[in-house]
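Presented below, as structure tokens, is a lone chain in the form predicted alone.
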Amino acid sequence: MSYPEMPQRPWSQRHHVRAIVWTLVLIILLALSSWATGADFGMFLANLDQFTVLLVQMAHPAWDYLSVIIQPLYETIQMAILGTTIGAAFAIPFSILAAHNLVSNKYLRGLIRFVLDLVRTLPDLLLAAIFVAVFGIGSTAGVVTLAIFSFGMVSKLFYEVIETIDMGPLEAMKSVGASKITIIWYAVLPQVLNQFVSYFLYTLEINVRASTVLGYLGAGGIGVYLQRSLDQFNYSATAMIILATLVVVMVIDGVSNHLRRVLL
């Protein structure tokens, strides 16, 4: 009695040639990138003990510094909430106009996407520097910067979600003569509401962290105190600022998870 011959894997698969080749290519590219940029990994390893020194100094946070940073931390949260809300509010109509399954005019859709790409191209630090020069030092510049950053980021996430919706409800409402606004309100938004909330809270979390950096440029918030503590080598105060920001981010993440469960 003869048995069918077992199929044999090619030599390249048996010896994982493709994986080895890709690994070697990545290593070569990494080495070439390090050489082109002048990155000195030897210096990094030689100064690795400085990280240990900083961690030891930051291992004892200045708890009494919490009373000093409560107000600027509250201002940072306000900046993040305002900036994210304003940016997301403007992002909703632009994301609808950028979705190919809702807008058939490719020229209008292309123009909207070009504007969104342009907004995302501008770094938030550059925006902060511009608006500090326009509005002066303070939280106004930070709010406007975060609003524009949120607008560009949320718009892209929103229209990508809209393009994945089920078109059945839209076709059903079109067949009974519903207007475009009615279709969007009753057939589009209910399908993407959960993702909208999730992306909004994710952007809010990013903006809380980003607003601490914007303070370096005078855009208000807790970043001013972070810069001051680092300039004074007061790493215990720096650790307190990092811990306070971490608590805020964790709270936002908890709220985000809870809302996702509720909306599901």
Given for the second form:
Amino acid sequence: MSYPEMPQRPWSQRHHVRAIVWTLVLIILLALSSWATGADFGMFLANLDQFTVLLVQMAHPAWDYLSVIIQPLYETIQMAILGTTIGAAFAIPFSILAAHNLVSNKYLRGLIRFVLDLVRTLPDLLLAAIFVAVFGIGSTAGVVTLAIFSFGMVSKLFYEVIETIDMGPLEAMKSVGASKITIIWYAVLPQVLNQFVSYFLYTLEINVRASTVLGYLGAGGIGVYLQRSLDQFNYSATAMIILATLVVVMVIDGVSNHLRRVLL
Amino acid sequence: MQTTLSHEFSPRSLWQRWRWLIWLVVIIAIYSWAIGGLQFTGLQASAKEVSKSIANGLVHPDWAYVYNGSGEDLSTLTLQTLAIAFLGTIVSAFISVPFAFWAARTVHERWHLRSGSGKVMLTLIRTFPEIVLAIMFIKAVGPGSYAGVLAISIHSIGMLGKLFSESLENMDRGAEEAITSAGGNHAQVFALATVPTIMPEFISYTLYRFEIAVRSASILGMVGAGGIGTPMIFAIQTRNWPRVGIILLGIVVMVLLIDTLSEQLRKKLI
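Can I have the other form now, the form predicted together with the partner chain, not the form predicted alone?
Following is the full complex, with the preceding chain placed first.
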């Protein structure tokens, strides 16, 4: 009776070659990037007193500033609601075209997905800067920015939902000769509607967060006041804005979380 | 034998029958509030002109800007952006680990002082938008990429600390119990069971966070915190659309590359 040979670790595993190589790569990248960014911890410590003054000011929010920012806060929420709605409305047809169980044409699907990927790479503030140049300073630029930003995100979430549906109802309808539009209306939408609404609310949460800084570049909402207070070195007002934003975000998150739990 | 239906169809209650109407009224109210509250400036007279020149600039990007050896060109600044994101993410990943152990709820109580205070701390950090942090750090260390690094590393602590602590809460405790039952002390349990179990998830979250940091780093320059955002905002303000086009192209390529690379690495990890 022959015993199986003891497993042997190859040379590279015995000497932890992989771990050492990864660590070296990490250290080299770290060194390169601290050189490229001019990171200097001493400089931060040297200016620490200035930073502490700033933090102390922030620890005393200007409570009376609340009456000034209440209106722009509403505007921020309004921008988020409209932007998300427009984005989601455009996302529905695109997500149907991108779902592999509804569209068999590989090239069309690939093209649509590529466009969606491209849209998703653009940071929200970048879009805001461009749309402020087109639409001028104001909430229109903010709504358009949020619409495009949420379009990219929502369509990906939507087509992933569509790809998980039960194909039974679709085949049943196809076998009795229903048209594509009828199939989508009666067999696809009822299956995905709840999840669509849930993802819509989730995107709304993200957009409320995003819309609070869009105004920094002139795209309306509370961000305009954020920029004003920072430019005037009025950090207690900045702190108030951040606090008020936090409350709004928490309320929207709470409502949306509750609704999503009811839906699913 | 006569069978009686034990329960009849109960008529739907008033609330169930009219629920949809209430929802409809609520939704219409929300949307009329949203539309009525905003002041639409409408299209400016120049909007058509501007859109046309933007479109023109985007299809005719300023290729000469890709590399001109001045140190202010696209390739140099893209690399600088990546460096800001990388350094910020790595620094915050290391700082997030103690925060994660602080905030993880490993004891089954509804309210636990240690984890509760840790969670509040992480929420507090997350509250500060990255842009505000960047401006605060510019006050401390002056404009430049270092301020961007600091902003990203602090902001990411809030996010990574939360993700890390959640993965600590949900981790498989089997390996830890095995080491304990074999007589291992706390340090041995930590080194031989906790770290190997949790490491792949930590690294995966860090890579994911790096993807987000690359996007952030490319816009932090708009407030003066280094990277590609600075020439971008200058080009937009001076209406130099071919320049905007090439920078946009650069950002899109960079983000797509990093996303693909990080996705491949993450797939290998888990």
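Please read all numbers here as calculations on a predicted model, not as lab measurements. In this text, the rigid core denotes the largest set of C-alpha atoms whose superposition between the two forms falls within 1.5 Å. Numbering follows the first chain given and starts at 1.
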Shift of Val197 between the two forms at or above 2 Å (CA, core fit):
no
With the core lined up, does the C-alpha of Ala237 move 2 Å or more between the two forms?
yes
For Leu226, does the CA position differ by 2 Å or more between the two forms when the superposition is done on the rigid core?
yes
Core overlaid, Ala59 C-alpha shift between the two forms, how many Å?
6.1
